[in-house]
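Here we start with a single chain on its own, the form predicted on its own, put down as structure tokens.
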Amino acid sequence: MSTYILRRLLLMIPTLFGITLVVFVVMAASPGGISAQTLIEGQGLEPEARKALEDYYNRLYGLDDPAPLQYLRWLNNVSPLGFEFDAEGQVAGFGLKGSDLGTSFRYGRPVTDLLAERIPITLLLNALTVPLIYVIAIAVGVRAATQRGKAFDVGSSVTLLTLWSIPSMLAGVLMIGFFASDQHWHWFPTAGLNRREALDMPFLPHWGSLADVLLLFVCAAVGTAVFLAAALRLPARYRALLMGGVGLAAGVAMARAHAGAPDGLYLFLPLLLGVLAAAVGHMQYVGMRVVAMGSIGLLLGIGLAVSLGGGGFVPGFLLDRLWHLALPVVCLAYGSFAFLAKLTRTAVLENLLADYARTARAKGVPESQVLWRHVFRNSLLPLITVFASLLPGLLAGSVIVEQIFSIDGMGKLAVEAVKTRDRELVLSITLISGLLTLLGYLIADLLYAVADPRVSYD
């Protein structure tokens, strides 16, 4: 096993070479290639200015070098093992040195000090993303595939299909159009990670006085405990009414909060939320009822203590940072979380039906078991060539939402390095990103083993 990890990363190193020279061939072979004259042009400049302006960059960052040597030159730079050059430009030696990422182009710093403000807000927004779409996504795809043909199973594929088939950036824009805007639902900032107040807050929420902290518990564990004990003890149609009553009481209060609200919509969303509310009351698979029902009791709970408590609340940083991520993390989450359902259902329903699983029935196996021990052992494989996606993902696929909800990540920074020709930052973030993808292989390949003992690299 060691001896093929370390093949597999020593191959890394050519994989590299050849995905950044396929990049930076691109971006020399594109039109005005990567030169001065393209950084400075728009800039409506005399011609002496804008000559002394082009040999700066020149020197600055050997524009006017040949293809290959620029090229040549940011490898060596990067490369911990490379030339040393003296103030002259001289070659004074080969041997270990230091990384270089270089100077961006657009920003004029250093590409370390922005990859590492970018990062940690990219790997935030994912952080929070990825294993909420695990966790759901085998939940709804397990139930499914053992609910195969019945009501739940063709609910859950009908919704699964919608929410694949809406695109994140119509999603985004709705999102922002109806939850954060003026006209609407005013509940969500538009844009950012935090408000300029929120630098100057505690870390944490904090409330006036303990009689405040201490409501806030009680109310809490009041109002899960009460939702926790009606999702296991009470009948079906007891559920559906408490669970529809509340989503009628949340459809008026939404209505009513509405600024200009028309007639129909207080006829519209009471239904609509009364009926779903009624739907996960109703609704047979245990664990997803206790888990839905819980959260709602959980936040009545909270309702009730912020409106009977005293004032004083302060949300804190890292509320704030969390109301700010709720719309992008959302619109993140719904299609990868759909397509994650969709194929967990057929990995699940595929060994349902093997020969394998018939067999441990036969012998007498607990349904349970036959499914968690060995069935969904089984079903694992391409959910982990999933995840090998996920890890290159946390840096570039959240483009589209850091876009549409201005949130300085490195989705962002990529398509502006991009659309100014930024040379060290493409090369450097694809230098980064090579490196995860190539590294979330590995760790796939690796996981392969540990979920399949047919599989070995000895």
Given for the second form:
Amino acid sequence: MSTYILRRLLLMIPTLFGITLVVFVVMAASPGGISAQTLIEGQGLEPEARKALEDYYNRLYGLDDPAPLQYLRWLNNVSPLGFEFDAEGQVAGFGLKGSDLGTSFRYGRPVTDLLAERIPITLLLNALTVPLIYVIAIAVGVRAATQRGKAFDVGSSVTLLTLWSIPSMLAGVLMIGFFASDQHWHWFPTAGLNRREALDMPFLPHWGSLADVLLLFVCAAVGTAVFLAAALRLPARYRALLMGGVGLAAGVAMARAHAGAPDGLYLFLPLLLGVLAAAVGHMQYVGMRVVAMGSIGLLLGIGLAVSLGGGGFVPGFLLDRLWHLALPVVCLAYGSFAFLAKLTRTAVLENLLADYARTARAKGVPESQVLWRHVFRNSLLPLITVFASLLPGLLAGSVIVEQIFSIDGMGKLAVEAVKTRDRELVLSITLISGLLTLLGYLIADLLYAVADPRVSYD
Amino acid sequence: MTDVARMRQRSYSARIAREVLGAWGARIGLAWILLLAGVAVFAPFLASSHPWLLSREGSIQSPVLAHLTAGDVMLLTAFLAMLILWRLHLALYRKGLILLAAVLLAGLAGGAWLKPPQIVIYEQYREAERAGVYDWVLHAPIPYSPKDYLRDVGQTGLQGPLAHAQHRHWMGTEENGADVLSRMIHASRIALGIGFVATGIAMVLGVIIGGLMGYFSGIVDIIGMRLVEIFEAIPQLFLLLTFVAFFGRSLYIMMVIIGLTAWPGYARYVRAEYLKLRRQDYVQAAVAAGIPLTSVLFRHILPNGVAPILVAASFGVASAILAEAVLSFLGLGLVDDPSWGQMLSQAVKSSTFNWWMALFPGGAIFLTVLAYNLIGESMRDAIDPYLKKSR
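One more: the block was the form predicted on its own; return the form predicted in complex with the partner chain.
Entire complex below, previous chain first.
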């Protein structure tokens, strides 16, 4: 196994080399290319100052050298193994040295520092998104496959295809417009990852008195328990009635929360939410119903506790961060979720109809066991393969999401870098995102061996 | 090809076509695309400040026709030629040749004969009408051009739908005061054009590279796969951004670049198909008969492996349209022409949120992408033998 991993890691080097070469050629071959002139263009300098600045940049970054030499120099700087030069530019030796990603033209700071600030943010977004989409997608996809041709399957296919086709720009713009701007519902923050004050808050939420904490826990537990019991015990008609009532109330509350709401909103929102909630309550799918109704009960309980309890509540750093991340994560997740759920459905369906599944059923294995122990395990393989291609997609998605929600992650940095023709930054971001993508492929291949005992890399 | 073989081939493709067209999803998708194509072709007639017809001191003029460009004429000719060729019984490549010739002729004739005025004053018609110069005027359904900023009206910029009683804007106005619906109608040309041309380029590249990889396998395959891997390991959006930021923002460059960054997916599909097909007897027979390589690759193998490529192409058009919208949204799109993505980005750019700028252009992107996805889905269902068995 370790030799396989080592070989794969070594094979990444030529690919990474190729990636940076492609991007460098694009930059160097473009009209104007990357030169000191384009760097200081449009600053309206005096000719002498212009000349001096050009010379300075040329000396600093070697921009007047031929392009292949520039690329080789960059490569030498980046690779941990390479030539070392002394002060006069003579070769001093060849060997291991530190790898240096250079200095950003625009920010005037080492690229490594910039990336060290930005990458964790993008990774945080993706780390929250990936497990979320996998869990929901598997729940929906497996159910759709077992219910093939029935209402859930048809409904979910239409919904998934629709979700998959919604451009994330549209979703992001609508979400930020309706749920974050103060024109409509000012529920979420419009930009950034934290409020200014949140940096001084303690990490976890904090209450004024112990009684409030107790009240919160009691209310949350009671709310959840009531709705869970309803979800499990009540017949479908009463469940739909209960949830419909909750939806209606929520719709009215939402319309009231809108400043200057037109009268139509009082009709439209309660109707929409009521029908949606009733549909959730009426759903045959136990697992999803329990989760949905349980979380609604939890939210109602928390809401009750907040309205009953006294003040002195400090949300804390964590809640504030989550509150800021909610819309971006939803915006990043829904498209990949739809894609993944469709894939799960196909994979499970294929295996459900396979001969071995029929054999297991004929032996008398219960259907749930056929599904989860036989079929599901085999259906995991395509889901794992997709993990590798999901990662670059999510990285690209972060570009849009970070731009809309003004999150200072790597995606936003990438857009700024190409817009300002920041050579070192563009190359480094290419290198890093290429590396992340290739690591994704590697992880997918390793997981493959875990899920499928027939695959071994020894 | 014998008659029997031809019949068989036709019946297979006809069967697939019937099956695709039978699915309601594909019908809806196709209907939307056709509607959009019609709108794109007739855009200068649908939304224009130039009246269709007007009578001035007894003489009848048509400013719309006077302002047609060579490009408009080419599109109209293509549309008419397709309509006529649709019913004719001719080989496909002959139809293509006739279409190409007609479009080229129209372009040349249009370039030679049409002299649309360089400076367009959109306000003149409204002012003249108010002054009572015209006897009667027949306006376009949407009497605003995409770049008509309504300077004569005074208060312009960012008005909601139907906010103004005299100047009715069905979908409001954008920040400079131009009509949103008119801009959307004219932007449909960009969306459709980008989708088709970029996918065409990607498909041609993918078929050639993937075909060579699959057919020769061995060392060609290894090198080719590394190339594919390299292009796939760079996030496509990022490569696009780099290209566009460094090479300027022309529509044609954008088409070429989206095509250039999308080919690895097709290459993978084609390679898999060719790997499967190259050991088939009919391919061996073709090689043994001494048929030239290009003919073996593209006339014998390709038609048999084209189905999955077409499915991928349908999804590819959707993602090309999305790619253009994303670039425009990020401020790297076309500078002077309206595009759906650029309009969408205007929805949040100003200090307030303008729902009509988000909902209408965004909805157009969504519906177009959905339409192509629906067509792709039903095509995939139609050619998938496994699904048929399980149905």
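Residue numbers count along the first chain shown, from 1. These numbers come from a predicted model, not from an experiment. Just so we're on the same page, rigid core means the largest C-alpha set that superposes within 1.5 Å between forms.
Once you line up the core between these two forms, the Cα of Y448 ends up 2 Å or more from where it was.
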